[in-house]
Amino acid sequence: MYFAKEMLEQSSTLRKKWEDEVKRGLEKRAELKERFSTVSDLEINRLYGPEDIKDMDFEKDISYPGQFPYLRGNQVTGHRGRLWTFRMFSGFGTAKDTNERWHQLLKAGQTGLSTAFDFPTLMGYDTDDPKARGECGKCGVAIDTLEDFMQLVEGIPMDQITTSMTINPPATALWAMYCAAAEIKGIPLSKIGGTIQNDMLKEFIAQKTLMCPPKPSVKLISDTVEFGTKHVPRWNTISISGYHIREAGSTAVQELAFTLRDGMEYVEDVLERKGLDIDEFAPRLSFFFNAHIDFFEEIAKMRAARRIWAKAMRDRYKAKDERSWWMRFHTQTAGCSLTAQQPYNNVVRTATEALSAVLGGTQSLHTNSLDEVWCLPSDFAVDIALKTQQVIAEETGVTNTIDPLAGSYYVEALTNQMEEEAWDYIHRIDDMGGMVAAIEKGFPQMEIADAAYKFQHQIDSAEKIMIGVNKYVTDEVQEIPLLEIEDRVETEQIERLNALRRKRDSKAVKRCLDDLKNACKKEENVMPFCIEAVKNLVSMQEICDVYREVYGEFQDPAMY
């Protein structure tokens, strides 16, 4: 028991006295019916005390940093020993444009790179495909071939800087380009580090950049896990992503539960399909969470996530290596919390969300820019977003001690509540036959849709407050500088792609595509074939078209 019996009795007596005094005071103000809840609508008590966490066992449930169940962090020294990676999300226009922004960010103090790709790239289409027209470089960088990729990483020390790539259906092709670029630069694959998002289950649930059906999509992910385990040991071959689940309108508990159950699905597929030992690949699994606006809910969510994953890896999957028990995660502040109205309020929102991520123990952080509701981030807005992290790290003192909120009655009780409700979701999905089966039934999709509808209703009725939207609204228009992508970007990108197609060896291209197709049909690992293909200037879409041909295309079903 966390507290001695005598202390609990004393607290109970004092609490009753306090409650009587509060009740008398509230009766005079007729406030007894007022309801307080988190942004996800978890009801919050007026006060928390020892009784709310009386059943906790310190060693089993809390412990110390670097000790099971890692509630207080994986590393024994936390952010005192090493600050999180400052990793601003960046990508727009051409590879050259994004490369220039990368160098600017590194010069300004960023410590890791994070790549946003444009929508055609995200969907597995080259810039000259009719479906891609008008989208080149608009929401990220356009990458069609290895030549683009070489320009993207020009001057970047790939063996010193870790790079995250937010790419899902074409992840094998884009990672193949990264690997090929490193080899061309003379850097062994064993020396490069970074992350590909590569999480298709959350695409079916939330973000909807779709290509092949769920089962072959998971197979391609297992291929990357196997290849990374054997050849690229410093690479995180998947970033299991709750961020987009939350952006789609989920609650914090749903984000926590669906993300971790996605992770369990990938673990089970690799174990079954590839026959790897759990401790061979689990230490390189990584996660990606949303830091929303409800400060304590987000901190509790991140702490609960570590404890759930540690228990699952040790007890459910029998991992022996403690590094397999660690949940390592990146965090991004909530894009869905930003408002077009009064956009400078977004600086405050982002700072608050970033602070919750730091106190929640994130290993890597991206802070959104104030103008992201309107456009891709401008240099002006990116600089503020990066300096937000620097101020938190260097001025606020929150990194002076590790997990400073541990032992808080409220934080521990909220952490326990979120873990309990997340496990309930996980067990329901287990009973459905796993996450792929649950997705095919539409379960997580409908749960998120219901949560999103409820939240919007609360905003519309002003039960939940958004400053500038439903409270303290003004008619004043705040002008902010906007980054615009010119139409010439698409024209020039298509010209480069056409020139490349004219100069490459068409026979080598056909051979590579035939080899990749045969590998898909034989259930072989596709990664060696993808690397060989991109080295021969096969385009990203040409690789993805092979997947579409062999595995079929997924059509998202309508659900009501």
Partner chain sequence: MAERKLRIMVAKPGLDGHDRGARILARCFRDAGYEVIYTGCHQTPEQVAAAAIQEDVDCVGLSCLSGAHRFLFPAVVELLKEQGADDITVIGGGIIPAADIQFLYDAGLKGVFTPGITLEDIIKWINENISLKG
Given for the second form:
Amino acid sequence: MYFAKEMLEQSSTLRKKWEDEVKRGLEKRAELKERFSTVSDLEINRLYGPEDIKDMDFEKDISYPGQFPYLRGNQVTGHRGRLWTFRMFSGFGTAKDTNERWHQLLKAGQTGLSTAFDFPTLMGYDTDDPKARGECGKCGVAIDTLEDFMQLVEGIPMDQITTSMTINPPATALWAMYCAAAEIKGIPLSKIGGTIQNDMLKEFIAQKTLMCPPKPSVKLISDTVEFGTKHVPRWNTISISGYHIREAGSTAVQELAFTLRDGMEYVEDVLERKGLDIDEFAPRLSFFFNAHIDFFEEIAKMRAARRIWAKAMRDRYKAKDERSWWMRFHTQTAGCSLTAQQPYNNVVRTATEALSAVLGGTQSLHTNSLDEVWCLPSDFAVDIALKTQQVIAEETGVTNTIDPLAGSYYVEALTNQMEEEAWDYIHRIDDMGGMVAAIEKGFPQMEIADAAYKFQHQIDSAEKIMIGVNKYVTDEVQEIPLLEIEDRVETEQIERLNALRRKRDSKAVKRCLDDLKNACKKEENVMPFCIEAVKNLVSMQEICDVYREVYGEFQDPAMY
Amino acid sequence: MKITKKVMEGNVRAASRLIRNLEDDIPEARSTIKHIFPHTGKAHVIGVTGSPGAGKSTLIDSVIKMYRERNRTVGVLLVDPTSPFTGGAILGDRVRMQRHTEDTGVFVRSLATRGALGGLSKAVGDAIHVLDAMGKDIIIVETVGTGQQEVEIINHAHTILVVLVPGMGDDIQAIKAGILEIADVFVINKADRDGTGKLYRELMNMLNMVKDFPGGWRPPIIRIENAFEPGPFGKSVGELFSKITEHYHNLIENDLLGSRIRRKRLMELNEALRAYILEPLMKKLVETGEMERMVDKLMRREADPYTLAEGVTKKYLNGTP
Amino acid sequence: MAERKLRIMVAKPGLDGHDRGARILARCFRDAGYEVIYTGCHQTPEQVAAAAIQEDVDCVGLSCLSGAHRFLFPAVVELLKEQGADDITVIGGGIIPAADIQFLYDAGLKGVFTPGITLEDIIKWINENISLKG
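I have the form predicted alone already, so could you send the form predicted together with the partner chain?
Everything in the complex follows now, all chains and molecules, and the chain you saw is the first one.
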């Protein structure tokens, strides 16, 4: 029991008194709403008190930073010892354009790099594929070959700066380029650090950046985990992502549950397929959450996530190393909470969301720019977003103490509730035979679609409020400067690619692709073959085409 | 007639508009069918039925591919339910077949049930004629897949596939009512799941109890692996494909195709008689107020329904029911 | 004689898979009483146009969030025109900067919808602007 019996009795008496007064008050004047709920439509009580958390066990459920169940953080000194990494997602146009932006960000105080790729790269198509028409450089940087990649990392100290790459189906190819680039620069693989997103399950569930069917997709991910464990020990080979699940319209609990269950699916596949010991690879698994607009719900979600993962790793997978129990995560503020109307309000939303991520104990943070509803951010907008993090870190004092909200009746009760509801989902998915089976049934997809549809109706009926959209609407248009990607980017990139195809050693290319195909067929680890291939200027799509040929292509079954 | 000619030339715009007009019950469309009818009867019509989520659309997608590899042209009709509340419908089956969209040898058309029972839309029969007249060698019809009463397909298809999935409540007891009797080929889809063996044995037991199969055709049971595993999936779809073809040959060799077609003709005639005789008569009764007056009489128990019906036949049909 | 039903296609051309909006719209159109054909993600303009013709829709609603709308939307309009199907109204939505809106209208789109529009507004627009075939 979390509280002494006397205290609970006192509380009960006083609570009764308060409730009576509330009743009298309500007779005179009703509250502002009949029902109060989070942005995920979780109903919230009028007040939380000791009785709401009386069943907690201090040692098992709360404890201290750096101690199981890590509710209060992995690091014993929290953000006092080390701030989160300021990691702004960026990439646009050609590799050269992005490289220039990176240098600018590092100069402005950013401490890690994060790469946005354009859609053809994300989907495993070179710029000259017919499917890529009109997309080059639009939503990120276009990378076709190692030559592009060398330009991207020009002048970047790869042994000092960690780089995150948001890449999924072609993750093996892009990571191979990173490894090859480091080798060319004379940096050993053991010295490079960073993250590849490499989380295909959430693509099937939410974002639909698809290439091969679920099972071989998971196999390729296990290859990277194995390769990282053996050769690139500072690399996070999967960033198990809830961000996109949330952006697709899920609730906070769904984000939490599906993301953690995805993580468990990867763990199970590596254990089974690769025969690694859990403690060999689990410490390098990382997570990626969304920080949405409902302040306390987000904090509770992140705290619950740490506790669920610690329990799952220790009890379900029998990990012994405490680093395996830690959930380390990156956070991005919610793109879907931003509005096209009155775009400057987005600065305020992002600041609030960033604050919740910090209080939730994030290790790394991207703050969205005010213009991201419209396009890739302009320099001006990125600068404000980065400074938002700096203000939180250095002016507000929220990092003065560790996990300041612990012990709050509300925050602890909400954390418990979210954990409980998440386990419910996790067990339901277990019963379906795991996440791949659940995805094949369309279960998480439909749960999210229902939540998204409900939310849209709540916005349309003004049951939920978005300022500038359904309340305090103004006709006046706020003009903001937008970043434009010129069409010349596509023509130039195609010319570069054609020139490279003419000059490279076509025999070596063919040999590399044949070797890769054999490796795929024999279920060998593809990573060494990918690295050899990209060094011989095999393009990213050529590698992906091998996967498509051997494993088959996956079509989105479009659940609605 | 211009539109007939266009449809017979395989014009997609003309055909899809004609199907639209048939669905919307436009009288001109009905008369177009008069011109088209003599040119139909060449296609092999395949019906695909089974519960929702059984993977019918993905299966059809693969079967289309096999026909296209053999240069046969394919028309596909996909039926999805109309919402009884709003009258709207989401027709999403074609998502699984989008890779064939640009192939001019494939025509895929989605239809909503618009209140029709039996798993099909009222326009399906005529839509089949349209595809047939366009010259499609193969016509595949996918039913709604809501469950037990989807036997309407028997009136339209020469070969019927019943797609079942283990562990989805597809146990024999639940679906015995009708749907199993119409199967020419059984497909156990997603046959890597638990319960496949049980479902297979149940089907075998059921078939073992049948004494005599028409034309000696005992419906085969094809097990199809998870569609996410391209290798084994492709192989078992190949097996399904040859069974479909075999069944069609069996119908022809045993002179059974004629009786299937005769069943469809009878049904069509029924429909036409209903549309030309009963429906206008009912409409007239409503418009003249006679219907209401007859109901009033029933309410007061001054007459019974049979006497009233006799009265109507005497007045409008010369007393010959 | 039955009533004419509005048939509308919701399509996602291009490589982006952000289909939250498209799927919400599909449900919303169903609830408005339309027959909705949904193509799923990752369609080429050629696939969208061919499907629209096979389905004889009154309207094609395109959704694109990747910034490639300047190429993809006009391509669909053009392909429909080439195949004599310019009576099919093409509308589009997504992340479309103000500067591109006129460009899209000039390219033949009849409606361009940007973030923040309500479902109700879209339905109203369709009811007022799409005439049923016949």
